[in-house]
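Take a look at this one chain, the form predicted alone, written out in structure tokens.
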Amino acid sequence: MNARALFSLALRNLLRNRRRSLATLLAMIVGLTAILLFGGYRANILYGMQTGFVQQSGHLQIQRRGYFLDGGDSPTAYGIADYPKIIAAIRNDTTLAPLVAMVTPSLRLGGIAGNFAAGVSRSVMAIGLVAQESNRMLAWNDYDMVSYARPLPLAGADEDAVVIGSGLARKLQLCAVLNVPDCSQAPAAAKAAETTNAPDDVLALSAQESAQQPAAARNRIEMLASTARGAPNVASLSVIEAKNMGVKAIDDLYMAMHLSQAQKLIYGASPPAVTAIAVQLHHTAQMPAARTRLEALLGSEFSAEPLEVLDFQTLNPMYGQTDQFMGSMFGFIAVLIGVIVLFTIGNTMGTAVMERTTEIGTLRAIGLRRSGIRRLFMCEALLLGAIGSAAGLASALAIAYAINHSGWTWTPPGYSYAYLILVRVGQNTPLLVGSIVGMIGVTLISAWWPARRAARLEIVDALRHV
């Protein structure tokens, strides 16, 4: 029996009880497009935390070896001196500036903000960075996901400017000035209290900074910072914008200035250092050869400093426990699927084979012989696979459309902000392939049994089975 004919005595076989064979693609389809469903949200919010972490950090950072465990409250400790030399190597390396799309570097630091004209203080975590550069790597989506990251206005702006939290505001009473929402100004008492709190050094040199400058202005604040030599360092600062970072925890915590303004507080009239060189790539696929290159750069010509090379998936951990979470639960929804639609098919060909014993008889009498039996089962199997596969790929575009035009948002744990609720299917095609692949495959499985065990009929049984 040829290919053409075969399947069509399949595809007869399975209109004969139309029923049956509807009610299997149905548990087919039904489960394909679940499983490309939550697939497609998975890929949407692992693409979404990357493309996020490459935008802040970059695919790759240098830093000084152990900062990133230890240093954090010591950046003097671990700055790198010399960083201008090490992104000129890197933008000028022949391997390396195919597949960079940034270098810049940037500065991290602690200390306290204070707003003294409302008598309010806070500890902050700012981060010094050159701000035209910070800017172009907000602009990469190689995902073409929803962005939720804006320029930051630092660009062009004075010295002294500085990008606040929106909690940060808060906080410090600017929330008239800086239109921060949602914000109740703290009473007097709790004012008092505040300042009685902030260190007499914090008190002493911002009286004697504010005794140098012309009246304070309704958005400038003070933060208090260690230098490298150990003594306390304040500076003016004009807060331009209060920004939303999305998390909660940040966003009561953060600070963005220039990086000269950040090394000076830090390093005064030494020598500036930074903390990190951040490299920003075309695209991720990118970062294996380009981190084997920066490393063998890095040994060869800046091996007097002892200079690592991270990834954005260890500076940001929480990206591998959401991939690892989501991975488990899409793993788990799979097998439970596919679980459901090989006892569905198996119990389907099964009472196929019972039904059609006479027939196998004869077909088994005129000639075929068993492995044509087999093919036959499995051949029906295969149709059905196919037909579920393209039907549930259809459903699930037809309601990721639905889902992704429908406006939905969440909150996730710990952020400040909701979230669209999109699903990508169409653009992930691994995904694609690989569900439907894996479709078919549970439906082939599923058929080989009650196939091998129509085959293994005897001739004269199976003519005078009734």
Given for the second form:
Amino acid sequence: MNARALFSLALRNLLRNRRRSLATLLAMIVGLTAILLFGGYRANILYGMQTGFVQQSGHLQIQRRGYFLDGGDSPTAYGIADYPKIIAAIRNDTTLAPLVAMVTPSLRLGGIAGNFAAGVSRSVMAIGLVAQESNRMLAWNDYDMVSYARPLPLAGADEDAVVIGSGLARKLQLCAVLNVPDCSQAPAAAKAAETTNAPDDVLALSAQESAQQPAAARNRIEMLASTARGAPNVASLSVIEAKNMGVKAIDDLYMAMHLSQAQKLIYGASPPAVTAIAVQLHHTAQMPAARTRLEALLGSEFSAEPLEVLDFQTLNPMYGQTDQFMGSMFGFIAVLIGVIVLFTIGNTMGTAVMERTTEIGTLRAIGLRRSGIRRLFMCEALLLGAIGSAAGLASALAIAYAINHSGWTWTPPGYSYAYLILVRVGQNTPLLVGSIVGMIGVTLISAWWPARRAARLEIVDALRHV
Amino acid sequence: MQPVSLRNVSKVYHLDAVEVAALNEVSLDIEAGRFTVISGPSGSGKTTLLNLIGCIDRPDRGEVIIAGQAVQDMKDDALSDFRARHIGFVFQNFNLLPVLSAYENIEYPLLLGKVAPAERRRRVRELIDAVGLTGRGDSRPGQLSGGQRQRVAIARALVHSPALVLADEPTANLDRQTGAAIIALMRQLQHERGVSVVVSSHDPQVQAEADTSIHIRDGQIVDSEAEVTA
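The form predicted together with the partner chain is what I want next, because the block you gave corresponds to the form predicted alone; please supply it.
Once more the chain from above appears, this time first in line as the rest of the complex follows.
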């Protein structure tokens, strides 16, 4: 029996009990839609996270060995002094140059920022960077994500200019002067205590003085940090903008300044260093090749410094944890839906075998082999799987389109602003192929047992069946 | 060559703990090109005998030779292929595939035999005309009367030119007049094509058409015009 006749017969058998076939298809469509939508949502989150991390810190970072684990609060002990040569070597390397979109140094430092006019101070985690290069890194968007990154206004700004997180602005009582939206700043406890005890005329004078202070002066803060030799060093800085960093914990500590300013604060007159060299590639898939070459380059030309190459997944453990968490959720949902579809189709095929027992006997009597019977039922399952998958895919794409154009937002745990809810179904080939192949696979598995049972029927018993 | 030859064939069915001997040491030869009718009361073993001749069941003992080949030990696939080549079936309930048209039902055995499309068309059209269903080829079984369905079944049984056609109570579900027409048609086609037909039936008008009659009771042939080897 040729394949065309076989599929034609299988299709007609499916259409024989349309309501049952439709109910089975509906289970498949709902199942596949759920899997594709959740997979698309998961992909969007992971691609979004990856895009954010790569925009901020590159695909790979060169650091002094041990800095990532132990050196966060000690930039002076883990500085890379030779960074200009390393950057030049990367840019000139014939293997790396075509892969690399940007190489830029950065210096992380901790300290205390104080707005002494307001009588408040806070711990900060600052980063010194080359503003133009960092801004160019923000343009990386390999997955066409909705990007929330805005360029730092440090490029072209004065040497003492800094950008701080909106949470830090609130804590430093700078919301008004920086025009931070939705920023309700509480008066500092010390200030409050002081003002409570002061006489009214002193308070009035203070308010008058404060109002008369020029705006340019009111955005100034002092940053206290420890130099390489352990001495305290202070820089007077001008806050030019407060920026919502998305994650509240970072937003309350973040400060960005020019690399030269950060180096002056930490190294003073000593030779400057950086804590990391970020390497951003054109595509994430280039990471293994770039890493191998980078390690070889560092090992051969810069072996005097104990350097290591870390990827963005290592630098941002949250990425891997999120991937794992959502992966396990996706797996759970996929298995659950797979089992439901398995039993639904198994039940449908089992009923079909029972209803068509006499037909099976007839076909066997007129010469169809057992394998032919098995093939017929497997063909019906394959058709069910193919039609269900196509309809499920269409349904998922339609719902994904509706969601992506709905403008719905949500605020992830720990984040300080809402993100658009988006699902990447159509652009996610592995998800599409995997889900459809999986669904058809489940269909075939669920039909296997009824098909086997049908094929093993004794002809005389099947013909006697009522 | 005799189309059917049975030697000391026995068949026992196991119903729970009870053993029922459906056939007991039956031997017979059916000559080629004959219209043979097997008759007997219900439970006498005539359907079992027909099943063994049709190679859809196997004997517990004895030898079944169909179209010159011993079939009792054939592998299942070989037996399926054998049936597809040498045997046609007509069932009491017609047993047509409801999702296929009359034309497609008749064509089905040719698909199993991998007959070329042009040859399939020729043979199916010829048989549709021969059984008097010209113009009804596109009808589904549900759109046909009982007599018309049985005509389709007869065409299906003959389309691959088998040596042997077996019919189990072919008139049982038809009214007397239609039954007579069906038997007349089977008789006519059997004559024209020289095929051997074995029919199991209670129907006296079927028995009246027999070239050879075999009467069976309690699993044994008690009266036969066929050659019976004791």
